[in-house]
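One chain comes next, on its own, written out as structure tokens in the form predicted on its own.
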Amino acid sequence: MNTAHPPGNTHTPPGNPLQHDATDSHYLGQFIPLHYHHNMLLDDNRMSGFKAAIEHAVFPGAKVLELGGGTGVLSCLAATKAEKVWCVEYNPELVAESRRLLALNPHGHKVEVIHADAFEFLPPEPVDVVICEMIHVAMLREKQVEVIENFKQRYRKKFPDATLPLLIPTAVIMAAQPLQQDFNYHGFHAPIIQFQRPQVMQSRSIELAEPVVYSTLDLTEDSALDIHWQGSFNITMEGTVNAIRFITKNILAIDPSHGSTIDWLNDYLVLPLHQPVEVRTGDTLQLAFAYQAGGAIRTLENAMRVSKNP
């Protein structure tokens, strides 16, 4: 691969700081094949959002993080205006191809590439934003959560005199739905994990209530990983219940001048019950789980415990 890159725009710790075992729990998420990223700056909304969120946050002559900087695509847009950014990456697969990529983009040599770990990285003088796409739906998978949090800690230890950085993303807004699912594939039943496009007609899935917020984020806030909910749905048409859809709402920006924000929505994630129910309308069904950010999926899927109430 080729790793050509303008002087001064990269840096590697001398030694080798990554230490860790990449199958280790504590970096799930860390090493997805590099066409998955490819494939991200295909996603219009994702890439739109971000690039809205970078353009208002980022100021000119301002200093900027990025930690997991996959291709090095939120630092090369941040760079537009930025003095300078470090944009930190753990995968050395990923560490190369940023670098190929910067190297092809007027902003990029304002980008230095860090191959390190971003739970310990810690840039050399303070910065004015920080940018972390490490988000999985629920907060699943990749350690988002405990990423923000370490960075923080480590930061104000470091330099106690500076106000912590405007962050990107601010805050997670999450929440669930009772589907009724048709797990079927050309007479093959087949209740899977799956993934559905938002704001996209899925046939597949009957709505039998509204949607409900279970947990938000603020991020600038002390978050605990621990995240568990035990709350209710009104059903609002007759079916069976037997698959939960997850809903993340990432809020990347706020504007206060216009009191709007700038959203990412993620894409919905609908784990199937391991015993479905059957609902009238009226019914309330009953929902309950326990899970730790940055988690498997699969701790979620058994963890939901669901019962109905006339």
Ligand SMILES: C[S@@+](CC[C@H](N)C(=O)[O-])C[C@H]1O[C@@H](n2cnc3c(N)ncnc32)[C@H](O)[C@@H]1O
Given for the second form:
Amino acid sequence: MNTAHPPGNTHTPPGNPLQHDATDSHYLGQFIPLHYHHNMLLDDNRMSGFKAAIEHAVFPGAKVLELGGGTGVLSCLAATKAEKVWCVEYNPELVAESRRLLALNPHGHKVEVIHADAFEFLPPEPVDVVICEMIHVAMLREKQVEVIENFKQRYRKKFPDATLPLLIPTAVIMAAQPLQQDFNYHGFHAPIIQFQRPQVMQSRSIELAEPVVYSTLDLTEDSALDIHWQGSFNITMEGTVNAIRFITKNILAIDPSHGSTIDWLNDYLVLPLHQPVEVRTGDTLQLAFAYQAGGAIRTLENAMRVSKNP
Ligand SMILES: C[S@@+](CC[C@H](N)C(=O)[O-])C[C@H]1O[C@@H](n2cnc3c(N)ncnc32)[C@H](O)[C@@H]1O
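Could I see the form predicted in complex with this ligand next, after the form predicted on its own?
Every chain and every other molecule in the complex is listed next, the one we just looked at coming first.
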């Protein structure tokens, strides 16, 4: 989803990451109130990417499953061509709202909204496409990776002869970039977390190095929830590295006939460093961190360690 949703907390996910704990669902942004769904519907960047990916992947007569349906918008787009869509939503308020909204739209009657936990529901028959948008920048807070891993395991057990459905999104590429960030607000120094719209000029951010990819998750393969990285950046400008920008690109669909992908770039996440580092052009900056997909943003902020090799 867009990053404009309620802040997370420091709840720790259960021991076995794939052993879902229902009480955990109230934490880490799983219950997104209705008014934030309006922000998601308004987010053209997100909507146009999903619309194009669904048009590309869903063929006439297809069977589709959506995990985390919200207002039902993506299921409704899929229903344009699909014969049947199972739309799973856990939040009762959104279950009622999506049923109301789907009834207002052509093809909405092909969508069956199911009030269930995406960690438990499986369709009665194999499906061709699975749509799941439980995505937060850096794969934090929301449970995308966990839900998809859990789904694949249960689906293979229930339908051992079926091939895995096409997944939207199919992969995620994540990168980090050192910044000198202006944290001065009318004389008040406040180095705090922030989000930035991608492809918009950020007058308070100076990019001190090019972004470096730290993780590529192919969701069709087994993906670990542990994300850890130790890498380096070539500093291209003198300054003080006091923040790291996290960039997340979702590969919603791959179009092999054109050799292209349909992507969605999340809002950037900018996290302040507890210990800023002065750098000069030509320096090598080392960055290390580790966090769990679906974990609280704070866990990444606290895990970041930087050092410099002149
Ligand atoms: C980011 S919103 C996306 C909603 C919708 N698919 C869209 O694109 O506008 C994620 C949705 O997943 C739902 N959700 C989160 N955890 C869930 C779970 N375990 N089972 C079913 N739905 C869940 C949330 O209530 C929310 O409506």
